[in-house]
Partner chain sequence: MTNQWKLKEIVLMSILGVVFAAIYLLFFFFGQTLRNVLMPFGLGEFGYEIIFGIWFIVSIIAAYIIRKPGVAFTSEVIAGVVQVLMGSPAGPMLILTAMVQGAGAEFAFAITKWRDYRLRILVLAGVFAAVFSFAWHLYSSGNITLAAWLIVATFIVRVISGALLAGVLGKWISDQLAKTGVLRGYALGKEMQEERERDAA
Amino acid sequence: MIEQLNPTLKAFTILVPGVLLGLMFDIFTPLFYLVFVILVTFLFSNISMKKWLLIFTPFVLLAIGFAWMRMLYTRESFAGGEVLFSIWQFDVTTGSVMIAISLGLRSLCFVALSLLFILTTDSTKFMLSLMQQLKISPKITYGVLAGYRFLPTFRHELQVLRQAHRIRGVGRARGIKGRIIQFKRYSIPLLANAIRKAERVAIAMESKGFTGEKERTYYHPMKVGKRDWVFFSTMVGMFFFIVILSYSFGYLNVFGNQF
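Hey, can I get that sequence as one chain, in the form predicted alone?
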């Protein structure tokens, strides 16, 4: 399953086709790769389809918006072909429509790849993998982990502050000046609590012998195995296979150059 793969290699696997897709301006390549990514997501992971659709659907509307703006404001080098129709002073050609659809599909590919990584990756394992595989300083990774763990606490404290203010008769602020005052009322106590918690975490880590040295042992060793390389080869290999098919059928367009 994808959840069991090494997070660092998984991130690199998602990054490679994501960057290469930015160079593809045809419809065939991003469309078929999008279908492939969606199939991999549901066949080889435990992601709920309902959850995935709830996150993915708003980006479909965003991709349509990108495509619409791209169709109207396409550069002359990409806006070749016959004029299909006109909107105000804009002439929509076959070339601009193709580029717009390609942009929308590429955007959805980026979203599908991102969801494949985010929904199948544990944040703690990802940080541990960055330390062990990429040799990132433990001071940075553990600091990011600590900050990430504090986020739910800050949210709870903000709710407590709001309820305390309501009990004391402090209503919701109105106007710009009132909102600035309200921001100060919330930010100062939250900042003070954050400083106290940061000091407690630092003292606790020092008492446990944490020095920030890279040469250290790990209770949870993260390794790169055969399954990780199979996943990398499949995702990247399928991308190049689709590119070859696109070239064979005469659809391949790399940064405006038809092949």
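Numbering follows the first chain given and starts at 1. Keep in mind it's a predicted model, so treat the numbers as computed, not measured. Each form is matched to the other, and the largest set of C-alpha atoms that superpose within 1.5 Å is called the rigid core. What changes on going to the form predicted in complex with the partner chain:
Comparing the forms between the two forms, the C-alpha position of F154 differs by 2 angstroms or more, with the core used for superposition. Positional change of L134 between the two forms stays under 2 Å at the C-alpha, relative to the superposed core. Relative to the superposed rigid core, the position of the CA of V40 differs between the two forms by less than 2 Å.
Switching conditions: you have the form predicted alone, so give me the form predicted in complex with the partner chain.
If you are looking for partners or other molecules, they are not here, because only the chain is given.
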């Protein structure tokens, strides 16, 4: 199950095909990889299909809008082929339609890959694993975790601020100048409070003996096992398999060069 995989290696596994997809400008490669990622999502993770669809569907609409814009403004060197139709002053060619669909599918691939990571990863474990696998300084990782814990308190503080303003008779802002003043009235105190908290947390950590040394023991040791490498090689291997497949079908297009 993908939930049990090591978070750092999982993130890395998502990144490699994500970055390599940037090279592909045909329809076949991102389409098949998208299908593959969706299959992996439902076969090897506990993500409920309803939840996944709820998040993914809006991105389909966004991808269509994105592809539409790309289609209208494709550069000549990519937009070869005959003119299919024209809208307003734009001539839409087969080349630009292909590029647009490819880029739309690529963005959906990114979303599907991200969801595979985000919906299966615990945030604390991700930080712990970043510290243990990537040897990031415990000062930074525990600092981030401490800061992350304050996130819910910001909403509460905003409420307090709003009530404090109201009780003193400060009304809602009107006009652009009023908005700017209002922005300052909220953002500066919120940030100032956050900075005070940071200072207090740092003092508290140090006073309790936190030195931030890398030679330390961990209550939750995070390890990379065979399973993690199997996941890595499957996700990356399948990417190259699809690239070879699209090459053999004659679809492969790397940076506008047909192979």
